[in-house]
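Just one chain follows, in the form predicted on its own, and it is written as structure tokens.
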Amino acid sequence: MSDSEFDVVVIGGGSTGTAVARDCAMRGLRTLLLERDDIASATVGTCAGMISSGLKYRNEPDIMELCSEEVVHFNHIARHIMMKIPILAPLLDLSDAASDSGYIDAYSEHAEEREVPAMMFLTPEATLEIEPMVHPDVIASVYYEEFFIDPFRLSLLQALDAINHGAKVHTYCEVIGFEKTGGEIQGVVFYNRITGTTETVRTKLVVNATGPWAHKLARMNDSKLDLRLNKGTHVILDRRVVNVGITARALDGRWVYLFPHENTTLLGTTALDTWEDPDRLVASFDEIEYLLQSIEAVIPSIRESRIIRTMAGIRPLVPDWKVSEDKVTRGYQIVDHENGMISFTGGKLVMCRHMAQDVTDLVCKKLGVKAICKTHEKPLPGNEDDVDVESLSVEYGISLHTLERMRARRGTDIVKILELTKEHPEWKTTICTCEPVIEAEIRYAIREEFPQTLNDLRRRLRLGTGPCQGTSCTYKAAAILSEELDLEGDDFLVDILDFKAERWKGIRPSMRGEQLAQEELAQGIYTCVGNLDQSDVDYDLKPWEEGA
């Protein structure tokens, strides 16, 4: 079989095509991943990153379990990237409590094999004592325990376990077309951004993971995917303002939540079925107020906080309609549309690796192969052992808490980056200091990890996603990547351009308070200091652009 022949073809590089490419590739299979931007740039990185127990889903037993057994599964193979966080259902009137009691023997029941302890009511004074942030007039609060997960690390590492089982990924691909024989799919024509060529491969199958892009990419293949998409808006804050998780009941009588994730927090989330074009989301103002209304009443203090940014996604959710979202299934579909192409419907990121296991399942039938699924059982790239931070901080120099948050990132692999330091002691020097991220991680990540720009850069390093939103990494992460990828002088400029351009939509959404001092002094670093506006490069504007 030829560099252009496959067994299967996998569109989509979010969490759910990432498990397929895995899955597939484990199995024997050819396999090769498209994915027309980067891994996890869209839908899977602007979630909250909860590896769920179910909770929300008590009325769908099936539901719960299989997420259940999905955390337990992760916690095998991915525990170097999961991160346990408390958290607290402040109560503030007996209503709350009477009408949420059924949720405590749904949780608890599958408690000890997550490995949390069984769900609880706390005391005014215990509830306070954990997070005083908490409105004085709480008379009671429901504690328990759930996973997170980091969804762009989890995304990449199942990409290169992919190919590390000799899975072909191709990035910044985007399929345009199927080439058909008696109109089953016998080839994949795609558009290589990186080389400005429109290429073509033979497959057996395609797999359609492209989540709120996938009734369109069946539409290109002469198939009907119905889908109902369900938007869902974050707001995240500048750091951890609270010491555990807060769930409560929003505006509407829906649960919203406020988590602490990695060095940040996140407000979340909307639910609101849309129509609007996936590429083009943006969280809007009401939204926004939604949120923060919704928070304010079991911690009053939140706008005290600083905005500094917000994130918008769709979910693919089952097209079940003429119910209320919160009635619709979060469980998923595989559809066969018997022409060489299977799509899926639905779905959540704690259940990327079921979901894939299934599809794999139905691929091996259709193709006749006889191998059985083993990705609950190898861990991810990383998670082999544990790691000594403390050793390793006083054996390199470098401080405990840069070591921490690239063991997240890492695990064990963390080894190989310090290595480098040794040769390169300079490369030690922290160029992300909200993060922190060192000079030689992101040399690593660019060797090793396919990055072709900042915004991958971010992805794989959380560089530029602190308070100061790359206020003061962009530059000197920017020449280091062209020094990597030996860019030209403005493929350097057009980058930051971009950088800070997909920064700039998440914050401006939210603009107010001292964010907007933030904005002012990045403003003038790169517009004034830098000389950085669209005059440096050659745009090739349009007429009534020009002078912008």
The other form holds:
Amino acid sequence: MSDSEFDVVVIGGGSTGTAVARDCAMRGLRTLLLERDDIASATVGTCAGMISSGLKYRNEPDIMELCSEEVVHFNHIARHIMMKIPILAPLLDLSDAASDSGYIDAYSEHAEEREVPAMMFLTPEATLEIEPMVHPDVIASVYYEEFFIDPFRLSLLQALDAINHGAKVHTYCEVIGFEKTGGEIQGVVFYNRITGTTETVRTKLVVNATGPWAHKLARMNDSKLDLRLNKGTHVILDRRVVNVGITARALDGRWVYLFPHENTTLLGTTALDTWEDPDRLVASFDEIEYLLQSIEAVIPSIRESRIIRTMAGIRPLVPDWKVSEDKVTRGYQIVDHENGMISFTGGKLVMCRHMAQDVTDLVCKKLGVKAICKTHEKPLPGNEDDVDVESLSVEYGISLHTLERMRARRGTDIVKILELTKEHPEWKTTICTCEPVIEAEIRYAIREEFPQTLNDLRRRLRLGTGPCQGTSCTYKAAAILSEELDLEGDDFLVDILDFKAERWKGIRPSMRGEQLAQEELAQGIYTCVGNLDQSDVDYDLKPWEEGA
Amino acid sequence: MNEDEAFEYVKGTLRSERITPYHPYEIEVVRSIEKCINCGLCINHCPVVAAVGIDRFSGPRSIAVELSRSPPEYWSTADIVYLCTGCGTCREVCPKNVDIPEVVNLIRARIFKHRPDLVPKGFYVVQEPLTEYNLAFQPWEDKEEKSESRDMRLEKLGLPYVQDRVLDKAEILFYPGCQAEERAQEVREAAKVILDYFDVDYTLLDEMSCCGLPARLMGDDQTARSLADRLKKKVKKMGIKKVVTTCAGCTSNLSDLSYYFDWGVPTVHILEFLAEDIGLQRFGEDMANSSRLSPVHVTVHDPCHLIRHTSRQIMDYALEILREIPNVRVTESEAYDSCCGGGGLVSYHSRDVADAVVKENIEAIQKTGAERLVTPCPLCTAQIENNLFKSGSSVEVDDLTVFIAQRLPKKG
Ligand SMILES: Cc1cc2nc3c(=O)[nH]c(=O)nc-3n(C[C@H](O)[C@H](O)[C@H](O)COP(=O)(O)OP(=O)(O)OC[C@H]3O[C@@H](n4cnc5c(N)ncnc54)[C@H](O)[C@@H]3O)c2cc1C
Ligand code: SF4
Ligand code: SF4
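Okay, that is the form predicted on its own; can I get the form predicted in complex with its partner chain now?
What follows is the whole complex; the chain from before opens it.
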């Protein structure tokens, strides 16, 4: 394939863009994905990863049906990165119960397809046995089950699968303009942040999958796209503090939740119409307090749990105005600007494959290509088979838990990493102690999954996402990255600063309790010992850093 | 589905997702683990890490920041969590008081429920008698033989036999624990000699039953709880004021049970009882009259379950008590408070690890030049005695209760 001529250029490497690139590539289109930063570096990385039944959209039966179908598909193509979470909605007074019967029917309608039970009521005794942290005055609870996915791995696996099917994926390439003839897009101009050069590729069509930036890309193409941008924040707690997911009515009557997620717990989420720059976004004090107070009504002791950080993202909603956020459709729209660009508004993680299917159908139609969608049939990399970590642990002499965590990221591909340890037994060393991540996986990821920075490694490996938030792994991982990518000493330090700054962005807004002790230790290591605050490398403070 | 059927269904999902909900009393443990700041201080103090290396046992830090974070994955820690002896050294040095030994129990309990195939097979030797006889050891088949064995031990040690006392009501319950009940009978007898000597109003249980610690350590929570309940009922019914034990494990476990399940009755080790209830002065005065005091040079081993799970005060008492016995010279071993490797049921499945841990103690004991080692726990006694013997050492080991009883004057 030529490196400068494509059938379709997909802009944006979130869940949507990677899904589109995968579908296009699988249908044989010459595909290029351009991502300004890293795969899953924006909205998708701040979401809860719920592959939801669509429960909240009971007024949109077609969306609920679509969600249910997608759950079935993801359980087929990506089961190795999926989890099922049992959920309780504790009811503290009868009016809660009465007002919610609509949800129950709506959820239950497609439950069978998803192989989960219809919603059920539980007694207060049963509720408290399942989750003793629930308020003792609970009068009943509603029980249901939902599926969750690792949104980082999903996006990355979609990108890798696109590459496997012939697509090109360029990260750190920001689209800055379009070459047009007669109002029609002929080429895409982008700035390559790694090489520092501006490049142009020719293409027949462009799919604008830039989430909350979609209107800006449209504008670059002299088109208008309206979006309703809506900020959402999560508070992340250390480890799984609840036995099951908990949902509850927030202070303002919306629903909030406490979901076990991987080895943490997510408390979310807020929904605020926003006009902020997504690149400078941080959680606000009000949001954190709103979430804590809302969940406190049903889990009174929640503040005793350790908060490690926050994360905030912007939902690119369909532009329904003059209604409250929760009345806005959670469906998506495909907007054909009729000038070579097709944009999305709306959508969800759970729908990304479906969005891709729809848009690729349109792309194929426009290009006169006849090819059918197979993205729901073919497994994503690693989901080809079951993995027996117990025998692998014996075979390779690596602890079971290390392998189980690795399996949850990689499925059958785990063996490729383990093979590396045959020649390099020293790569069995644990680098990130919290997740954990061993050196072999870091080296493998650097070689096969095109990361450029420590933050990219974090998205691929969960490096530094545990309770210590990179206190113990950053230097070690940076050394490996520098060796593999042949980085200069200054780049090494800047990368450490970038990584710590990114962690700080989430830690700072919610910092309290036990995390204070953690930060003190981190400070001791990185400033008192590492002298990073005195470093004279060329580093610009981030907008959320002190003194910026 | 009605609510009961619904609950049954939910239990099924929890089982298939490998979730056993935390009990309210376990939440305290989880909170404690959340405090870990990954400073790594504990690693250098863990005796198992020191003995077998971090590649075999990833150590307390990894238990806190890695292995204990997600209950559905607890099964995958089975190659590590059974190697913790529960000595509590990590917890003692941790700047955040992270309760590693308890989270290990909490994890083991989940593996026991969800992946019994990963529970070390060696544990079933303990589990069988526990569920069948409420004891950690197979009881003697022939009661005659048991008495003969006891008498032989008494004779060898020069201890008198004091009749068993089982009363409906008494001030004190003497609770020997399984090891002293079935194996180290001399310890049980020695305690009776001491209690009898000081005219203590005590009783034994009509039928000895285990405190449940071994069940808890192997993760069999259900058995642990039913044994604890059984004991609680008996203790409550007898209306006793205090439980006195001779075993470090029983002391700490019964104290925990009493705290978490409102027994309202404290448990003390017989050393505490001597120091606090009998009084060191009276003890010393009586000892001064003893005729059985040939000079002896000893060194002392501190059981983890006393110093780290209960209180270091108890071993301070031990030294004070030894000081009150004339002709006893004590030399401190460099490894006096280092775990003997006998804890956490490690020796039941990984003898090599338990023995690697005790090596440090053995070397340090030899260095003291003492002729005897004393320690107030029949389990430590057995573990250290075996390993001293294997290493060809001539140092003899005494349970401290026996050592004291041997030196008491004849009751007159
Ligand atoms: C708090 C929160 C919770 C959520 N929870 C869920 C949930 O549980 N389940 C669910 O289904 N959905 C959830 N969502 C919604 C879901 O996350 C989003 O709808 C979805 O992930 C958006 O993905 P995306 O790929 O469209 O956008 P993004 O992930 O934002 O990707 C857009 C990409 O475009 C890139 N880009 C921008 N401009 C350029 C340019 N000029 N050149 C090149 N690249 C560019 C950006 O760098 C970015 O990587 C949640 C959203 C939020 C905010
Ligand atoms: S309790 Fe003892 S053996 Fe277990 S981790 Fe802590 S120090 Fe190590
Ligand atoms: S358990 Fe305690 S000593 Fe060990 S790493 Fe954590 S905070 Fe440090």
